[in-house]
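Shown here is one chain on its own, the form predicted on its own, set out as structure tokens.
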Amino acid sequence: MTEKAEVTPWEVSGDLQETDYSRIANQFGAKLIDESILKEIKEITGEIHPFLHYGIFFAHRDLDIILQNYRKGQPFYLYTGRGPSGNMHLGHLLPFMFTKWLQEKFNVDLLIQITDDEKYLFRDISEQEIGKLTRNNILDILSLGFKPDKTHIIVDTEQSGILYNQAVRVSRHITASTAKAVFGFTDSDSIGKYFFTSMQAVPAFLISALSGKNVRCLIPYAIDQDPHFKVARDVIPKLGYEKPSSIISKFIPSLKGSGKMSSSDMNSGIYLNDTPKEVRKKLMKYAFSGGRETAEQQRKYGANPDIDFAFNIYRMLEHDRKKIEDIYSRYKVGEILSGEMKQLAADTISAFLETLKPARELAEKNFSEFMFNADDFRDRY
């Protein structure tokens, strides 16, 4: 019997199905991306991303009314973080993506809250440890190319005073049995624990408290996040801002092929740092395949491309919309083996990898251009 899949926002357990997602999107209250989304998006932007495409970002709270309101020529911001617990692998990557499509589409200012704090609360880690992969990890996210005149990066143990000054503003509307009930705290969690998801809530209205104008925010984010910006939802409006709005994704499958990605598990994922030959190592050892146990049987009734972890990150990092679709084609009837698959994504991955190393050594130069400052949004809206 297969184990249920249970989602929170610091564990993931059991394997996640199709039927997972749209359960816990329910669950949670969010809607599915529909056709109708889709159209909307593509006559705005003029294409839809692959990663919409292809459902990876498959839920969301109220996009309609950013689009719709966009049309009318309202602006808003984008507003997405990263925890630094860890070294950053393609699993982590690949939502920045998309959201530096948004940005680039609907050329938008796009918040990055890093929460140091949160990692520090939530995990067994030292303070010199959290600084270290706090600027790494920065560091691989504007790799992407993001520009500095339209991201601003937060730190929140850097950005404190303007963050905490209305954090506690929030947390006057949140209870503990509210904490409790949605993210499971006991009273023997830390105090720091509860108050947390206050920190997390404020990039989502910084900008209309600090332009004075009611700017609304998407917030792209993975699944397991829904939790604290469903009670951000909540709070926010009794402030006097609009509720943000949000656009959720699946996780990026783990190499094994259940669960997700993991810092904790070097062999889960493909992290930036690898080399050429550990991207081939762990693609031939641990990824998790679509195909036959034997040559003879994918020559004969071919593989699944749908499941099989090599295709979907290729076809997450291929550009060619026909290639990809040609790759498919000959892979699930059997003219491509498993192995070729594998070499091919390895190949792909490793290029995608060596894209970033100019772009990290520009922002690398260029760091205080990239780190929110409260007075650009002044007068900015």
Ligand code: TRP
Second form
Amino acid sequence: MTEKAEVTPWEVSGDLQETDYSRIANQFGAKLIDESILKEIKEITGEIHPFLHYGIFFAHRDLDIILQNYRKGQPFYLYTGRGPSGNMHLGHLLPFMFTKWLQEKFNVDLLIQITDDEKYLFRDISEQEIGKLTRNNILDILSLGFKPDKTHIIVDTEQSGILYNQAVRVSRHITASTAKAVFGFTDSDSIGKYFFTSMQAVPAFLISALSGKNVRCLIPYAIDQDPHFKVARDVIPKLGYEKPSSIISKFIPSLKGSGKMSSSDMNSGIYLNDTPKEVRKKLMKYAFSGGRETAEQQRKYGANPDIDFAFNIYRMLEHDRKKIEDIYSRYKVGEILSGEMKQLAADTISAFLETLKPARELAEKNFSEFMFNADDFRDRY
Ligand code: TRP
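Alt. form predicted in complex with tryptophan (TRP), vs. the form predicted on its own above:
Shown next: the complete complex, the earlier chain at its head.
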């Protein structure tokens, strides 16, 4: 690869390697998650989530402050989000799995922002189409089994009153030249785009603004969202609230192996309503493989599981760490062939997708219980 991998919220170019991730974290001013933070998390939660263990969530900003304060009995809340630009595939759902783990282990509120306004401004999609995707994406997220009493979904255009009043305060502190520098906008971008980052900043202090108390916020997100929160961390203290902390993930590898999974290409990802047959077909046909050209070569030289899509997804969905290690080493020495690896991954994925169905149906019935209600927060903290 000659070209350098670059990351903005709108574009990822090149294949990101381990070194690119540490370089980007460094360049953005985030810290890498190290042994001491992992140890602290384990002391509090009793376990290390696989996404931490495998370095998928790999960097942070001020996570140590959140943990220290939590130990002293100070609450925090979680905030994450999703822009409804297409149907959700597995890669979109995995960060929410991790967020759910955090929510349960720390027993905290979670705000989920659905930025339908963002997708209207940045993508060529109609309002009607976005409306449909919004409802579907929310159900997909809720299919992981979030609890309604602590999960609060904010759809930007539905909560515009509450959000706008705060976003306008944020926007006063962001100049056009900052927006250009951070997001790469030019003079031909719409003024809506320039304003948007103010909307994404709001949930990072909304509970403090509503309750009148200073409640810390921890934001899990993939590295492409970091520019938003870099700006938010500069501005939010100027409004009188604590800087939000963050925990940052790499991209989930795409089926075909480069960039992130794209929503525009049906074959670039595994969709949550794909049948076991479709899952298997996509893996067999498209999954980027760390294996060799021929079975004979693979038996002889082994595969590279680290870059293998099937292995990586399998590792994220399989709970038994011993089993994962066993597959890893056997795949690496050529005892397992790529087709077998893909079959194993396909079975694991299909079994996982099946587990999502009951919670999705339940969420469809209780949809409104998950929607953000500002009054809940006036004296919750
Ligand atoms: N901008 C994000 C997207 O395009 C959605 C989002 C809003 C988000 N708030 C967030 C993601 C907080 C992570 C954390 O998908």
